[in-house]
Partner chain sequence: MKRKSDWSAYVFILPGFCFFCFAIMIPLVMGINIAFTDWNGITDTYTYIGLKNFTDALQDQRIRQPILNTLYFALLGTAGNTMVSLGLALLVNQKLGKIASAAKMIFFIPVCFSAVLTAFLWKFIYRDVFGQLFHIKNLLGNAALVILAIVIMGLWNSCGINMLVYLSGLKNIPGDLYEAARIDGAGAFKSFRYITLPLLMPSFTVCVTISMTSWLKEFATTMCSTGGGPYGSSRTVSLYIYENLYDYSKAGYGQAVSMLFVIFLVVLGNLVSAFFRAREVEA
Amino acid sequence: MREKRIVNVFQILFLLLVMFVFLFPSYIALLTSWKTRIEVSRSALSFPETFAIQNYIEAIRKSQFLTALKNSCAITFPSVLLIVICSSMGGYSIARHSAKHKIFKYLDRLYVSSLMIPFQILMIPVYRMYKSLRLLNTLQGMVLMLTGVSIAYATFLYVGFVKSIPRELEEAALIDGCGPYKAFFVIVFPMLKPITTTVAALHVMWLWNDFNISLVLMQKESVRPLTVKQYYFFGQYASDYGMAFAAAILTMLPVVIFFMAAQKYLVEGISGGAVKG
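Taking the form predicted alone, show me the structure of that chain by itself.
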C-alpha cells in the first residue's frame, strides 16, 4: 500500500508538471494581453500594474474583428459539416465492403498514406490550380481545400467506429424495406454520435486555428480569417505584443467554448475508433 501511494504521488506530480507546461504559454498570453508596451518590455512574467483594456479595443478595431470572425465561421463550420458527411459515408463504405471489394481496401490505404503528405509540399501546385480556377480569395475555395485535406483522418476514425456496430441492425432495416442510403442515415448515422462529435470538435479546433492554408489562399483583406489577421500585428521593425496577444485571446474564445461543450464525447469517440477498429 505504501509503494502504491508513492507511485500515485509521483503520477500526480508528473500530471501537474505536464499541466503547467501546457498552460504556461496561455498564462503568459493572458498576462501580456493586459499590459502596456512599457510593462511588456520590463518583464514578461510580472503581473500587470494596470489592466490595459485598450489592447482589446484596439485589437478589435485594427483586426476588423467582426469581419474576420464572420470569415472564420463561414470557413470552419461548413467545412466541418462537409467533413462529417463525406467521411462518415466513406468510413462506413470502407468498414463494410473492404473485406469483399479490394477497391475499398486500397482506398483505405490511400487515405492513410495521404496523412503523411504535408500541405507545404502541395502549396505551390494548389496555388496555381486555384488561380486558374479563380478560387483564390474565395470562401468557397477555402472550404473545399480544408475539407479535402481533412477527410482522410476523419474517415480513418469513422472506419474503426463503424466496425463496432452490428451488421444485423442494417440487415433488419433492409428487410423492412429501407434502401442502403436510408439505412445508413436512419439506423447507422445516429449510432455514430460519439465519433461524430469527436470529429466535429477536433476539426473545429484545427480548422479555426489554420494558418498556412489561409495565408496562401486568402490574401485579400476582406476574406482573411482571424488567424491571418493576427499575423499582421508583428512587423519587421516593431511588434505590439499586448495588442497581438489580446487578439489571440479573442480568437481563442469561440473554439474554447465549443471544445468545452463537446469534451465529454472526445475520449469516448477517439478510444472507440482506435480500440474497436
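Just so we're on the same page, rigid core means the largest C-alpha set that superposes within 1.5 Å between forms. Residue numbers count along the first chain shown, from 1. This is a predicted model, so every value here is computed, not measured. Compared with the form predicted together with the partner chain:
With the core superposed, M19 shows a C-alpha displacement of at least 2 Å between the two forms. In this overlay on the rigid core, S43 has a C-alpha that sits 2 Å or more away from its partner position between the two forms. The two forms, fitted on the rigid core, differ between the two forms by less than 2 Å at the CA of I124.
Following the display of the form predicted alone, present the structure of the form predicted together with the partner chain.
Partners and other molecules omitted; one chain follows.
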C-alpha cells in the first residue's frame, strides 16, 4: 500500500511539472498583454508595473470587437451543427455498408485522401467560384465552405467510432419494423454522444480559429471574424506585443469558456462510451 502511495506522489509531481510546462506559454501571453510597449521591450519575464488595461480597451475598439465576435459566432456554430449532422449520417453509412458495397469504401478513401490537399491550390478556383456565385463576403458562403472542408475529417472520426458499436441493437430495431432513419436517429445517434462531443468541440475550436479561408473570402471589414481582425495587431513591422496578445486573448476567450463548459459533457461522454452492452 505504501508503495502505491509513493508511486502516486511521483506521478502527481511529474504531472504537475508537465502541467507547468504546458501552461507556461499561455502564462507569458497573459502576462505580456498587461504590459505597455516599452515594458515589453525591456524585459519579457517581468511582472507588469501597472495593469495596462488600455491594451484591452484599444484592442476592443480597434478590432470592432462586438461585430467581429458576432461574425465569428455566425460562421462557427451553424457550420458545426451541419458538420455533426452530415458526418454522423455519412460515417454511419460508410461504417455499416463498406463491407458489402465497394462504393462506400471508395468514399472513405476519398475523404481520407482529401485531407492531404493543401488549401493554397484551391484558393484561386474557390475565389472565382464564389465570385461568380456572389457568395463573397457573405456569412452563408463561409458556412458552406467551412462545412465543406471539415466533412472529410469529421466523417473519418465517425467511421472509426461507429465500427466500435455493435450492430445488434439497430438490427433488432430494423427487424421489428423500424425504418432505417428512425433506427439511426433514435438508437444509434444517442450512442454516438462521445464522438459527437469530440467532433463538435474540435470543430468549434478549428472553425473559430480559421484564418486562411476567412482571409480569402471575407474582405469587407464588416464581415470579418475575430481571427483575421486580431492578426493585424501582429502587423509585420509594427508589433506592439502587449496589445497584440490582449487582442489574441480576447479572441480565444469565447472558445476557452465554451470548452470549459463542454468539458463536463466530454468527460461524461467519454466514460459513458465505455459502459455499453
